[in-house]
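Only one chain comes next, encoded as structure tokens, the form predicted on its own.
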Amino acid sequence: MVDHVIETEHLKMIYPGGLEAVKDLSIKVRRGEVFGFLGPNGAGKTTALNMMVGLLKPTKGRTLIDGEEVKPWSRTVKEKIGIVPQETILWENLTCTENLMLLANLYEVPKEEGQARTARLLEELQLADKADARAKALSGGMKRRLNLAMGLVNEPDVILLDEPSPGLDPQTRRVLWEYIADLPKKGHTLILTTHDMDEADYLSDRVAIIDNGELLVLDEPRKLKASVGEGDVLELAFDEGADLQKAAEDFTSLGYIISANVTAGRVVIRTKDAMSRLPEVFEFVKEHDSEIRDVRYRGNTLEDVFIDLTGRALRDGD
């Protein structure tokens, strides 16, 4: 029997003026995974976390968390839940030891066990060097992972992380995707919020696409990818001024090309053997005095899935 540490049981929130940004979401989270929510900006995401740890009221239906239910600023979840959220939020003035002792002091830990704690967390998140630095002082990334470390303090049993990583260079991104995926290792459950195809997919174990606040899909990424279609994708980008609906009309023509159609400016179509087929690619666009100035080639894709469910691209959505 699988052990669930969450369970949300038909949560909606409609906020006033009738916007409803969380629909009848009723989903299980398992000890021990990582579980993401992926979708546009605006899909509900944030809303469904906060409504998940208490933040929110739900207008409609209720989270468990071990069995219990969680209640609006409840004990459960400052005892249970570690909470990363979206904007980096710090003491600036208080020195990066200052700012994991005063969340370790607000959550009652004894004062010694804080301060391992604090040391331990600095280390793991290569900040020890900065550990009597201002937090003002910090780069982008370096606040990034204080701001996660604040959120590990407790030593939760669940850590939310909303956006983990937006604006980080790709090898600071990289350091707090490797930590963040060790983190089940430890005991942790882990449930993130993005709209980053790929950190959804590097992290989580399964992952629930949601989109204008509903629930659309949710299961292990490699079967979503494997759920689109087989064939490889190339996305071809044209001159300026072409026709690309007309383009990927004329591509659906030849019997090697399974699918295509047109998505963020690009002619995206699937084929089996997509290199081999690139010749025959140009020399057709050529035949329809068309010009490709970039082409890109790549398995499928979580965004392939959104695109698939939705007929748009996740990026259409930010």
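Numbering follows the first chain given and starts at 1. Rigid core (definition): largest C-alpha set, two forms, superposition within 1.5 Å. Since this is a predicted model, take the numbers as computed values, not measurements. Compared with the form predicted together with its partner chain:
- In a rigid-core overlay of the protein, residue 64 has its C-alpha displaced by under 2 Å between the two forms.
- After superposition on the rigid core, the Cα of residue 285 moves by 2 Å or more between the two forms.
- In the core-superposed comparison between the two forms, the C-alpha atom of residue 26 has shifted by less than 2 angstroms.
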Second form
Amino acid sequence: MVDHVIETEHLKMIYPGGLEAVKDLSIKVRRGEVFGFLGPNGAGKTTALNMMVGLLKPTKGRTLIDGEEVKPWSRTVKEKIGIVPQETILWENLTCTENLMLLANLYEVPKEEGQARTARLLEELQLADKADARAKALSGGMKRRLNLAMGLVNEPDVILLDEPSPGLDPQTRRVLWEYIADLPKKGHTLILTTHDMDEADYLSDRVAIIDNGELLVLDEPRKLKASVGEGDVLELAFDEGADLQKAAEDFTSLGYIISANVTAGRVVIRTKDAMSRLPEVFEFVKEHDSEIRDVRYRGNTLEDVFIDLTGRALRDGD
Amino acid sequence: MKVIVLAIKGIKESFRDIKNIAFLLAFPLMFLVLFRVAFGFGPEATNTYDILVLDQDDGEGPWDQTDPQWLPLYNAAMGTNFTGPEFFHAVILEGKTDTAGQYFVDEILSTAIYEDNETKMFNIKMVSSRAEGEDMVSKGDAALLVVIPANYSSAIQGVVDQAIVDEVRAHSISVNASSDQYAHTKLELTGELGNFDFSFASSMVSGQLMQYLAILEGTVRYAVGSTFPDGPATLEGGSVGLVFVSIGETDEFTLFDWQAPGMIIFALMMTAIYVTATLATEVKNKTLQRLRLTKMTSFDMMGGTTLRWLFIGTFQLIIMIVVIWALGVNFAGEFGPTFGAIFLISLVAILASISLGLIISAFVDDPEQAGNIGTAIVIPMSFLTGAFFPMDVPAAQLLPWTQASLAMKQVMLYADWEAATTHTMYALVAAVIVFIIGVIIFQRKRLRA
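Now show me the form predicted together with its partner chain; what you just gave was the form predicted on its own.
Everything in the complex follows now, all chains and molecules, and the chain you saw is the first one.
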């Protein structure tokens, strides 16, 4: 039997003014998984997440953590949930150790245990040599790692990771990803929200996609990508002034094209063995008095899943 | 104890923010020193006013033309043989000056002193024209210009004549006033009407004039009355006199000494702005949100904030007390009890200021707003509390700073421990009420889910 750490039942949020941010969200998060939560800005993602972890009272519905219905900001929530916010929220004039010990004390972690956790987290996140440096003296990447450590110091069952790695250099990003990927092995359940498809794909065991306050799909990334269809993807950029919508429609008339649509200023076509089809694609475009400026070739991504579901790219919503 | 943890965290943050803490600690110091310089350093410098006199008195009066009707009676009784002008110069002006105006300047204004410490009230400089005097006053070289009119001597003769006639009539002897030609005149006191120095100096000049006239009338009546068998009908020197006496031990006090209690309270009120700014920073940086996610309670947060600022306020207070001592501020009581009381009253004022900071910070979202709105509230409120000068606003009596300010004055100026204790208790009760209001508002606006 699957053990669920978080269950939401028919969550609904209507803000004053009538905006229905979340319509009817029922989700179960398994213990020990990395649960990816995707959606464009304004999709209701943050509202849904805050209700899921007991930081926001829903207009309707309820959230169960470990089978227990929680009230917002209750002690249960504070004990079981850790949050790693998108912004680095640190006390800039305190040292790394002081920042972590402050939270450990406020979470009522025994002093010696708090010191041990602080030292271990700083070591694991490669900040040990900066233990006595003030937060304001850290680089952006170091601050983000300390920000992560702040969400872990109380060793919560569920960790909410909100956009953990934007703006990081590839090396720091990789360190962070590997660390995050290891957290379920230590008994943590992760809820990850991100715009970065690679990040979601790499880290998530399951992914939920939300748009306009509704859950569109929830499954493993591999299955979601497979559900989009077979074949590879070609992204074609045309010269300015080209009628992209018409081009996409023209492509669908070709027998070997599985699908074609316009996303983020490009015509995205799916076809089997796309590389060998490239000359035919170029010829087809030339016959229609157009010119291709740039071509990208890739496999299916979670972005394609979103496009397939909504007809829009995730970044269109930004 | 999470309260202590949060207080220590706050204190560390404050003392590591060098610019802020330097300003925080230096502000009262600068403030007190600046006011000390502005108000001067010694009693002579503060209490003796520079005034200008334009004496236009021509020294003439009706007695130059006609002897007063009662003069023969006076000469007979006193064995003298004065003519009107001789009586005026010998008796009224005591043979010292030629005109009543000159007498008023040389013998009244120039010799006026405070009753207790014999400090001169005025430094007098004569000017030759109204324009010259007004120019000097407008440049701040003097508190005011006294213009003695041309007919001043005539008016003084009228005062004397009327006094003698009154005394003679008091002995049932019919006598007429000597002349209806006595002038009715007015001394002009020219200056900036809203200026503190003008207010003080003008009240003292008019006081001297009123006193002189009262004494003149009384003295003349007494002298004349003494010649009658039934004795004078009035008291020597008049029935009502005027002296300037210091309350308690305040004879050595300077204007700054009077202002110092209010200054201390004002400096401590500024704590409200710093409290607001630090809490607004927690809101802006979202660290308050992070704290809310922990097991910290509202009590921990409020308690930690209060302890933090009480500690910093105490630090600030110690510096302030050292500065007060170094500046040589006078106070009525003994050193130990006085500074002990200043310390206690200040702690109450700091608690009230922290509470005000909590209230303001519930409504501001960033430190910039905190600075602007905090200043806009604290500065007018400091006036309301009478920190600078007494304000007749009954509702302001309910404010803890008003009561703290009154308590501070009782301690520093009068060493009246009973009154100080009463005001301190009122201040403490009011501070606790403001604190509870602050906690409730901050909790509802910032700490509630």
